[in-house]
Amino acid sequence: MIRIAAVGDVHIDKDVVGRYRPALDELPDKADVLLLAGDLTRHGTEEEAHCVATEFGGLGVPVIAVLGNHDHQSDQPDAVTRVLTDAGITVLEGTGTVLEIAGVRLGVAGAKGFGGGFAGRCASNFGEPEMKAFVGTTEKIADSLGEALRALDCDVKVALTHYAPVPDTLVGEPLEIYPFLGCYQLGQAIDSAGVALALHGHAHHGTERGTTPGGVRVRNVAHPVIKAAYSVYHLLDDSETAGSTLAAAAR
């Protein structure tokens, strides 16, 4: 059994530091790895990244992350990534990593993802340069995720994104903003690679559970959805448990 703790959309700033830590300090007894599904900061500054590093560094389990849209707001994603990496957090963007856990090789590939919408209600790579650039970005990121997932040499694979790969986990959000919360291309990338579990954030008012067209479990781990410091998902035995609650954490 592999125990995967996950949370996204923690939006850490200096006034949030310390709120998650008591629950996070329990992680080694409850999970084998922690996955962070983006929007780790409020405005994507280097200063906020140091706050994230303080909160999520040195936990006693590996920590793997992708960035979210908030982490790009100040146009400092490289600085944010560098600070997190220096704190021992692995940051993925069209890349993957493999861990050995209890004799099982766990592969995680991740990418931020992007918008575009879902089958029947999606943007197309046609028309004005601005629209083609928008959808081209979506396709490029999804392609990089698929390539990273397929390249993993492991026993079990997990996909980690910020944007949603399916509409199931967006239920509760206004339909009008679905195209800005995820895209079907991410789901296609996940279905191309024999993935066991896909985790994402971004949809604060969405739903936790969904499934790709190919049958992969999808979980929205945005903190406002799971209402916990993290949720724990078990691979190889199909059970899931809620993590330690953290009612006071920032949304």
The other form holds:
Amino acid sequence: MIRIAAVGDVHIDKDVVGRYRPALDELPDKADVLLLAGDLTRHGTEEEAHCVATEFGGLGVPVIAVLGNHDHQSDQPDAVTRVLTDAGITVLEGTGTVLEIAGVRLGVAGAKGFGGGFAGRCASNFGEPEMKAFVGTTEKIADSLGEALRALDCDVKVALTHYAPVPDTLVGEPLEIYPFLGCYQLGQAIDSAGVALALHGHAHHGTERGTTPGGVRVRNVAHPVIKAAYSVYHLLDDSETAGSTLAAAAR
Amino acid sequence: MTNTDTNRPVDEYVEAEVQRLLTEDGRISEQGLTVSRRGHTLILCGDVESVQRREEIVRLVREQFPGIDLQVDIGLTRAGAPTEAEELS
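Starting from the form predicted on its own shown above, please give the structure in the form predicted together with the partner chain.
So here's everything in the complex, that chain up top.
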């Protein structure tokens, strides 16, 4: 069994450093890895990134993150990424990483994602340059996520985004803002790659559980949604883990 | 009409301006709060990460929209460890 802890939208700044630590100190007993689903900071400054590094660094389990829209607000996502990376946090953007946990290779690929909307009610790559740039960004990021997911060489795949890949987990948000909360292209990328679980944040008033059209389970782990410092998901029961290990040994 | 006019009615424009203030003012930067109107009252709803952030929201909205009837229903996100895991096998 692989135990995955996840939370998004923690919006760390100096006023909340230490707030998560009591729960994080328990995390290694509950989970093998922590995934952070974007909006780690309030304004995407280096100073705030250092606060994130202080709060989520040195946990005793691997920490894997994607950035969110807040982490881009100061136009220095590379600096934020560098601070987090220096603290031992793996930051994904159209990329993936593989960890070995209890003999199982867990692959995580991630991207921030973007808006655009969902099937039949989405923006099109048409018209003004601003509109084409918007939808072009949606497509480019989703394509990079799909490629990174398909390239993972592992036993179990998890997709990590900030924006939502399905509308199911947005229930509770106003319908009018769905196109700013996610896009179907992320779901399509996830469905192209044999993913076991997709995690996202961004929708503070949304719903925890959903499913892609291809049947992949989706969880919205935005902090206000999960009402805890993190959620924990158990993937694979022990028999599956043993089977996977045997299959891997046989290769 | 400017933001600092007193006794503005709580209408669609106030609702829109407050919602943008909550996100675009760098002292707040909260995108996850809902703004709604009930009768003549403006209601702010959602969760933030600290008491200071909630106080700053109330202070700035009152400063920019003096005299409006404001109801603040903003809670603090819960940061305790989870007591259960979800089995996805």
